[in-house]
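Next up: a single chain in structure tokens, the form predicted on its own.
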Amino acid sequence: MLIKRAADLRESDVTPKETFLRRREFLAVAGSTAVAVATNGLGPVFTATPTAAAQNPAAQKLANLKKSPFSTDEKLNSYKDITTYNNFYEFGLDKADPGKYAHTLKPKPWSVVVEGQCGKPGAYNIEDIMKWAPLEERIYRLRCVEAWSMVVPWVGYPLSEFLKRFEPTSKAKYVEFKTLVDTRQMPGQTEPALNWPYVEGLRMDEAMHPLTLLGLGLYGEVLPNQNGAPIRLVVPWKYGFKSIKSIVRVRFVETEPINTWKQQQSSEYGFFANVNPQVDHPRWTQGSERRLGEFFRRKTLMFNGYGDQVASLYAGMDLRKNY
């Protein structure tokens, strides 16, 4: 396999083009039809979305999650979509690399630390963290760069909770975000496809903000290894690759960190990375997407949807310069 360096390898050198997305589809759908007609029409074409119950039985089941009034009334994707179809460049540079091999990664113990402009650093394991705000279900869009896109139903609370906890100061302009370093857990990280450990980043006021999740589950059960295990964000109004997974340091700082893929292509990924269909990426449209298990491609919304809720948050900016 040819493996390329972090100074030239693009994120749609690695997941699945375009056109092959639109012949796979087609494909599903003409074995699909076919199905159906050598049954007589018995046959259904598309598998019926699974419901909450058809999740992994070793699972830790989370109990009393409150409903969230942020969810959407969206069709969910199916546990198998989430869980099967994810980026995690830690686990391999494939779609299906992290439900593959992400078995690896030892979610218990885990701690993280915090530190930088803040009154009560320290490190803290995550089975305190979890306790610290009530957990609820919140059923999110999730838009990739890439144009494929998915609704989930995250468990978890606000970031703003866990946050507050530390007490920032008048200095802390954003949070920074760091992923896991270890070979042994995430074997991905042996190949320089990128440069490890990976880093996100928000602004506070982005950090704070009441839709901005703090994940600790999905499909009502702990999070799968794979996507993100135990704790990540989920920041829905932003492409998915700011909602940083196995999180295990956070930094308030006065200056803007330089998030990964920042770093990686700044031409293409910039800091804010808010979804903005009337800005293509340089190589692709960003005006639609594709939604997994879905033939027909759909129009992409500003802020994934959520403008009402976040708009107000770049009043006064350029948001094709401050992609």
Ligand code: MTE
The other form holds:
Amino acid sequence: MLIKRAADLRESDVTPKETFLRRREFLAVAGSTAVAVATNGLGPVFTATPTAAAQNPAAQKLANLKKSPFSTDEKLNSYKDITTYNNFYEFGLDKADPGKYAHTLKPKPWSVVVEGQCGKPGAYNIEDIMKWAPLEERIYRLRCVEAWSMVVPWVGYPLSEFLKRFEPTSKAKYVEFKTLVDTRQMPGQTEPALNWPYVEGLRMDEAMHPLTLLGLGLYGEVLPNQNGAPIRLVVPWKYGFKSIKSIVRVRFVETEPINTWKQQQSSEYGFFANVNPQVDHPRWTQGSERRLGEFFRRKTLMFNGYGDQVASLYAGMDLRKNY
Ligand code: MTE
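The block above covers the form predicted on its own; next, return the form predicted together with the ligand.
Now the full complex is given, and it begins with the chain already shown.
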């Protein structure tokens, strides 16, 4: 994200590798129909997309998933796209690194410590957390600050269902999340690429918003390690960096947390990080994006297309200053 200056960037750095390779394929077969698509009313079905189970037979299936009215019916990215093109700096800086190296992460046993301004602080284990609300499939667009995007069939439940169990007090204005620190499980933490642990935060109304998901799986299975096993955030109207992975600590606080990317470079990354095509990143445009697997760039939508649901959260705020 801030590792390379614009002048150092080659097209292959800002173009997902698969897109880059597929473009050559595309040029070779331009004009022919590439993918067969069907819709069953419950969401998109892509006959050319290999199933998750076919690619990861050992993965734990998640049954009885509710369908969500918040899901988009856009074409899903494949399991392969979603699990081999990742940002998870705890495993390296290259997009392929998490897929190659995250097998060292042990998502079981796992517990999450909850603390701060709430009535029920404590340590809660992942098996219990998974049962606290019915699991849903939510198909969301994910827009990375690096101007690529994908469509992911997440599994989880509303973050509000998780947070309200701890009875936040009236002093809880924000909630802060931290990722595991363990250099044996996350070897990339031996490098000072970021200040560890990775930290993120949401204002309480953002955290309690019905679109904000506690991510526990994707493609009908528990989360693959590289996507933030066993528990992460998914905040679809914000740049992907707000969707913190492999969470071990949740803290209700009175003041705005200093999130990792703001710590790193506050002139480029803010606390709100709402997707906003009108405010360019200082080193590249945010007006358009490359969807993984697509040839042409598409226009980026305000709030990543979720404006009808979330714009009111920011009424009266100057979103050029509060980026
Ligand atoms: N969480 C942690 N702990 N470490 C990270 O490096 N990267 C963020 C976010 N969460 C990151 C993280 C960024 S920049 C993005 S775009 C998304 O994870 C990517 O999620 P995905 O790999 O599941 O697509």
